Structure formats: C-alpha cells, structure tokens
Amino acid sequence: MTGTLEVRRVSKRFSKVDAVREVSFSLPEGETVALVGHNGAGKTTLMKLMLGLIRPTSGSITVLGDDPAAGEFRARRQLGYLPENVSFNGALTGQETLAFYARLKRQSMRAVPPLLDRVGLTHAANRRVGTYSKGMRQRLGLAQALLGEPRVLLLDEPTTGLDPALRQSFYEIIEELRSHGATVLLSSHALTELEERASRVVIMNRGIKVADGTLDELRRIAQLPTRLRLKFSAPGIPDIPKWLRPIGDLRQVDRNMVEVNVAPEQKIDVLRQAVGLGSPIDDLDVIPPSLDELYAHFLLTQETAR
C-alpha cells in the first residue's frame, strides 16, 4: 500500500512544554488508525503539525507528497478535518456554511445538499447555526470534513454529541470512504468504538509514542491475560471442576457461572477442556483483553520504565 502520510521523527516544543517528541509513523491509504491518548498526550498537536497550522520544531511530515510547513501545501484540499470543538459562524444557515467551506475548497455547490442529507440535517439546512443544537454543529463540522471526498481525514473526538444512531452513521460514512483509498486518522477517548472499527491503534502519552499496531499485535505483546466466562449446566456449581482451580484467577459471577482468567498461552488447553466430555459447560464467551486494558497496561508500562 502507499503511504499517504509519514511522521518522521517530530518532535514539537511550546516554551517550556515537550507536547511531541521524537513521534514516527506512517498511515498507509485505505487504513483507519486510531490516535488515543490522555488530554495533553499531543494527539491534537499531531493533527495541527499534519494540517500545518503549526510548524515542528524538529523532524519532517509528509502529506500525500507535500510538506505541510511548506509555504504551498496543495494537499490541503485533500484533506478533511475535524476538529474537537467546532465553531461555525451562528448568523449563517447550515445550508450557507457549508457553501462557504465548498468556495474554500473549490467544490461544486452541487455537493453542499447531498452532504447535507448525508449527515441528516436536510430538515435544518435554512436554519441559523446559532439555533444548532451541539450534537447539530457536530455534523455540520462532519459534513465540511467530508467535502471533496478527502484522500486524508483527520477527525478529533468526531462522535461527540451524537446520538447512538447518527453514530453508527457516521462510522458507516467512514467505512465507505476507506474502502475507497481514504486514510482515516481517529482520536477518541471512546476507546469501545475505536476498538470495533480501527485497524490500528498508535497509542500516545505525554507526547511519546508508547504503542502502535493492531489489536492482534498489542495483545500479543502485552501479554495480558483472556477472560474466559463459563456458565454450568446446574446453578449452584456444586463442584468446580478442579482443572480450573490452578489456571489462574476464577470469580464467581453468580450462582452458575463463573469467570476465569488464563494466560494466552493456556487458553486453547483450557478451552478444550471446557468443551470435552462429561464437561458440566453449557457456554462460554472468551473475551480478550481490550483497548481500554491495553491503553492502561502501556501506560503504566511506560510510567514504570520512567
């Protein structure tokens, strides 16, 4: 695949304040990555050095070919972005701002209804941004980081304020653009949503890059314990079947189920007991450690190394 975005090296310095350093990776096209991190980890600092709304203090990024520090970065109408806060001008309709935001990018105003409907404001596209509800202004900023059909979008916590149903919408609008060759980049805290839909995660902290592969490849190397959740065929559990005792920690969910955590290495010897013959099983769910436990085993990980 061809690398549509490339971090080299950046570091980026405010006075006093390290808020990137020494940060590389590279986004391939037609990839969902997912940036997450604490307030302050530099994920939006990442996001302005690719825009070039700001300037590395060392190192080099390359968008689609261009610096973006460079004095013509002709990427920029490739790009779409999405920033954590929008802020439109509330005097204008949404009809209008979209417009706006079209001339910037030198689109046909043919794509301003269509992208309107797309986010499901049709119904209040005459209206003043000024009466938009937060969840409103989300698409609205959703629908101008969408112009264009962007090879590169860079959206900051983008599902805030929609509902579960808009959500879902909005994760099915950038599916459709990465099937297409689009490279999405995506910072959030709501790490359960990330987890469905990133096909890798870059995991940040205090401006360091601490983690960065697929969920696959940060299990494997965090080493973390499966949970195994094993429901009985009586309720009571009058007998614990021995072999669970010594795999690792078993707590009793409720009167005929239980939960068990084993190391990856133990878990398909587990699993084959649990299904064999004369098992008192009845189901089980194996549950994998999760972006949440990752993103706090790397952390602390790095905190300890420190």
Ligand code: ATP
Given for the second form:
Amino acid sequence: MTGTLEVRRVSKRFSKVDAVREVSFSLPEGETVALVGHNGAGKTTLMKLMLGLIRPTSGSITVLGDDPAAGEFRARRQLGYLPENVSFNGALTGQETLAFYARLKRQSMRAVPPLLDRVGLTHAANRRVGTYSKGMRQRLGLAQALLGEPRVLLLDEPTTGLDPALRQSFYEIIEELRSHGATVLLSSHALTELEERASRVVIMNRGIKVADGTLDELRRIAQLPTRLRLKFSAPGIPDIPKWLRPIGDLRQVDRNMVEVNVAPEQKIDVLRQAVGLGSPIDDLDVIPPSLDELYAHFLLTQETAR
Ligand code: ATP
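For comparison with the form predicted alone, would you give the structure of this protein in the form predicted in complex with the named molecule?
Starting with the chain above, the whole complex follows.
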C-alpha cells in the first residue's frame, strides 16, 4: 500500500552540505508523525522537498500521488504548510491576511472568520499584523495552514511562541484534522510535548534517518531500562529487599522512596515481587523511557557507529 506521502531514498545536497541522505519513509492518512532532530538535522529541507520548493538531488517524493516539484502539482491545494519563521505583511490586518491566502488557495471567504475564531484571533481580526505579538503571528500562520481543511499538513516547529493554552488547543485542532483522515507531519524540539501527541516519531541526525516508529516500537528497539519508583512504609528503606539490590542503579529519592532502573526482561519479575505478599512496598510508579531518553539513545548509537 502506498502512503499519502512517500519519500524514497531521497538525498539533497547544497553545494558542500549533505542536508538529507538517502531518507525513505511512507506516511499513511490519519497519522500524526513527529520529525525530530538537532539543529541542521535536515527537517526543514525534508519539508521543502515535500512541498516541491526544492528538488531532490536523488530519490523521489510523491504527495497524494503527485510529484510536488512537477509543474502541475495537483495536490498543492490539499497541502497546508506552516513555515518555521512565519512572516506576513505587517500593513495588512489578520482578516485581510487570511483572506489573501484564501484567495490563493481558491477557498471561500466564508472560511476566514471561523478560522480566526478557531485560533483565538477574532478579537484582533481588524488589527494590523505589524502590531501582533509573536504568538499571535504564529496563530495566524496556523490559521493560514488550516485553510481548506488540507489532507496533508506540514508544520515546522508549530508550537514555538505559543502559550500553554494555545498549545493545547493547537493539538486539539490537529487531532480533529487527523481523525478526519489528514496526514500531519510536524517538526519540533519539544519532545515531552510530542510524546502523547504523535503516533509515530522519525528521528533525524545530520541528514540521516536514525529511527522511525511508534514510541512502543522505539522502546522495544532501544531496550532502555524502565524506571520503577517504589514507596516503602517507613522505616522501610534500610530494609530494601535483597531482590532489588542486585539489579543495581538504585537511587534514594527521599526517606520512603527509591528509584530503580530495571531492564525490560526483568521488569515483570520485579513488579511481581513488589506487589507480592509480605512486600514492604506501599506504592509504585512505572516510568517507561521517555522520548527524550530514546532520542538521546538513538543519536548516540548513530554517532558511535560512525
Ligand atoms: P533546525 O532545527 O535548526 O531548523 P533543520 O533540521 O530544519 O534545523 P535544515 O534547515 O534542513 O535543518 O538544514 C540542514 C542542513 O542543510 C544544514 O546544515 C543547513 O545549513 C543546510 N542548508 C539548508 N538549506 C540550505 C541552503 N539553501 N543552502 C546551503 N545549505 C543549506
């Protein structure tokens, strides 16, 4: 089955820089995928390639079945793009700006007021964009990307500059579009934020794709330990059970609590003992490896393999 977005062995070289190297992935409809990587990893270049703004040095890309760099890219109107640095004509109002983009995308002007409302800009619709704060410009950028209910959304660091409330409503909007079948690719450095929101993560490093999968898949591949936080009934800590000791990497959090890192194959065994009859443990939390930890792991694995 081919995806909504197909990237096949794509490389992009800018004079001396290999910005993207032999990258392949396929994104189906109805999926929110996070594209993560350090500065200069090639995320923006990949998005520009998908938009047809630049051509690959080698390899091929199709978006909704079309080559985005072809003269007649029929899928263009079904694409929404939020660039990393949104810049608008400061002399136009928010309403005029969105109306301008609606005309470009051949959308009805009726779409403008509800979109402004959706991103919380109704109150500033008639103000010049030059007077907007960074977060307000970002909201306008998002409204522009959402025009025409796109089937593919490419969002380059979309939540930069948004306050927590708008971040929340931003992800609600994305989830709504996704549930209607849109494919959403978003690049970000805010890994903790992505953890619950993206169904899949693509990790890039220096132009190379170093990992690609759901969080569970990445955890299975990385085999990083799970952290268990165990709370003892006082004065339990001096009597930490013998079966915890050999696991090692035990860290005392406070008088009643320790954390222990457990290898994936030990986890169930330790949990059984922790909840078993006569266990001195009152409470426990199971903390799987975070996206931050997985990200660091995959980058390190690639760097050491170089
Ligand atoms: P960031 O997180 O900082 O936005 P990124 O992952 O989006 O980074 P890109 O902007 O794709 O990274 O850049 C990848 C590499 O390609 C960088 O080394 C960058 O300097 C280089 N690059 C990007 N565009 C050009 C260009 N037009 N000419 C020359 N080099 C470029």
